[in-house]
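The chain below stands alone, shown as structure tokens; this is the form predicted on its own.
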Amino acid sequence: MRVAIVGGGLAGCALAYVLKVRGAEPVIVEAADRLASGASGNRIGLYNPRFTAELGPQGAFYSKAFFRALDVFGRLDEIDWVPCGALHLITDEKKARRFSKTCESWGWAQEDMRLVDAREASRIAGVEITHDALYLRRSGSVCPEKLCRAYADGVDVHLNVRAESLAQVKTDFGADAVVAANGLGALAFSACTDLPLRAVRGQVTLVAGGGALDGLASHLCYGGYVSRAVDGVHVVGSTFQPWLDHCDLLEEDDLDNLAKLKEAVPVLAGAEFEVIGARAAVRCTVKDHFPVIGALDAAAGYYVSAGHGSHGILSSLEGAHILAGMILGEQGDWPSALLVALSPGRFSTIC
């Protein structure tokens, strides 16, 4: 089966992957000069699931993302996979709630996730750390672009290639099958115009190694994060910013970055960091934080796989299997309530 994609970031490449493994042909259709060229061109991209109180459909997908990313991440080369840990900081009662739960909840094994005091999180960390939190052992950073462009080894790929519609796509590529992975370009789509996505700005900051962040041995997130140093580089991030919709960097956004990090590790209070760089773009996201995935119009072979969001790394690696398992009709073992909970469908019941 050929299937057209829509789309060259990380949605888009790990679909095709995903499909040239289970032996289809996957075509990428990309309308920049290179693959990644939007929210998925990150230098360091952490991947974390998103947690929940209870492992419903939500918390099933990122658990089961999580695990099978870890698999997928392992085959790969040239990806600057980094799986040192990432220690997700308790800063406030609600979040103590929701981890505690979380942990009861999800069944990871112990060694996976577990929650530690503020002494084991400075010692897992490298510095000092004053907040209990939530330890992920095989938690860590990939290079996104990169990963993009490992996804799509062996594919054919066309770039600069501006798609007017599903059914030129289809029509154009021979495709038995078109697939709408291309983020909020996908609402130019006629069959896309109802679905709620929104655009939100995040602005990183690239950080020089050293200094107050040497010997920092686990990536941080606390609402914001810092990664370990990856060549040299630690990454801060990242501004939320669901008003703007530009790509143009702002000094004060670097600002805004080093602050929440030196609010949540104190004892980089009194730090002066090295900013070498910055990096601003905009992601796709869906108001209730849940990935659209699946079919737009079966009979026409339109599917979509939009609005990852942050959690992107793993949800579009996860998606790309449930889609793919709807295209080639193939019997999957996710439940029906997840199905639903990803489909495009699900924004019709809401008022």
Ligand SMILES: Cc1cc2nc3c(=O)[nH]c(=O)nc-3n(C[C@H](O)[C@H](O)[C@H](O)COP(=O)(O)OP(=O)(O)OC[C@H]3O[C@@H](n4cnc5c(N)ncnc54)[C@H](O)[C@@H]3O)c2cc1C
The other form holds:
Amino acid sequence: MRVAIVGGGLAGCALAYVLKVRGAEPVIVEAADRLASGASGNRIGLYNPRFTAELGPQGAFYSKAFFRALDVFGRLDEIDWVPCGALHLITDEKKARRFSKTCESWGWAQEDMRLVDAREASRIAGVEITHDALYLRRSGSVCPEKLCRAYADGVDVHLNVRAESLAQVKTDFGADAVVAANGLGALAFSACTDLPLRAVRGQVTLVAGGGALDGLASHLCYGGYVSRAVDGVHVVGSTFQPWLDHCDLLEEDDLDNLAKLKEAVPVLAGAEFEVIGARAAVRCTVKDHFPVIGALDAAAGYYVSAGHGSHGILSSLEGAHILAGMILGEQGDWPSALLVALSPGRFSTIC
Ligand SMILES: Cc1cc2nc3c(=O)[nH]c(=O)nc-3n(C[C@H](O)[C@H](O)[C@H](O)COP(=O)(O)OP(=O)(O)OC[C@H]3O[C@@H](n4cnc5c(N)ncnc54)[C@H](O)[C@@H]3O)c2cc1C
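What would the structure be for the form predicted in complex with the ligand, rather than the form predicted on its own?
Full complex below, order starting with the chain above.
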């Protein structure tokens, strides 16, 4: 089966990878002159589930996605996979209650997810941490840009081609099915205009390794995040600006990212950081914080994978498995509540 995928970011490339592995013939159609030119172009991205207090369909989705990612990342070369662990700092009472429920309801083995006190968190992090934390030993980071390239290895990719409509792509590429995996660009397609996708700009700050962050052994998340050094560089992220949709770099965003880091890790309060770069992009988000994955019009062969928000590394991969199953007509074992929660029809609009 030939499947045309509009968009060469994580959503499109992950789907192409899964379809290729399952013996289908994916084709990626990308408007830019390279893959991962949009939100997926960061140098370092953390793969963490979006934690829910109760497991429910959303928690089950991210939980499954996490372990699937560990399996898939182990099969790919040159994606800068650093499974160094992540500490999610418990910075307020609300988080304390939520993370404690997550630990109970998600049912992960203790060695993969556990609450640690500030002292143990400090030992794991290699810097002094003043908060208790939720610790995911096998969490870590990849290079999203390289991940896209690895997923798309061996796939037929057409760059510098802007899709005008799903019908046209289907005809032009002789496809049996077409998938809108082009983030906010999907809104230009008539089948998607009613989807409540919205832009949230974000900027990450790249900081030279060494200095006050020397010895940081795990990633730290606290609303923002700081990575362990990868090739001598830390990423500090990230801003959330629903009121902006441009990708110009803003100096105040770097200051904001570093201020949040210093607030979360007081031992860094007086530290000087050498900012060596930054990157801004626009996320495609949905109000209910869950991606939109499913059929727009199954009879016509139109599908969508968008709205991956801030957790696209995991959601794009799990979403790709679900969508590939639907397109190929395979019986998956996903609960119907999950498919409904992901479906474009959940907004009760006719897409
Ligand atoms: C600053 C920042 C930090 C982030 N950090 C993390 C992180 O640490 N961990 C994590 O999991 N997630 C993170 N995310 C989120 C993650 O990057 C996104 O969820 C993910 O990249 C979304 O992938 P996508 O393929 O849906 O969109 P995109 O990567 O934006 O891809 C869409 C593609 O479609 C193409 N396109 C659009 N319209 C058309 C058209 N008509 N025809 C052809 N092509 C078209 C675009 O050129 C683009 O390449 C971050 C995002 C940002 C902005």
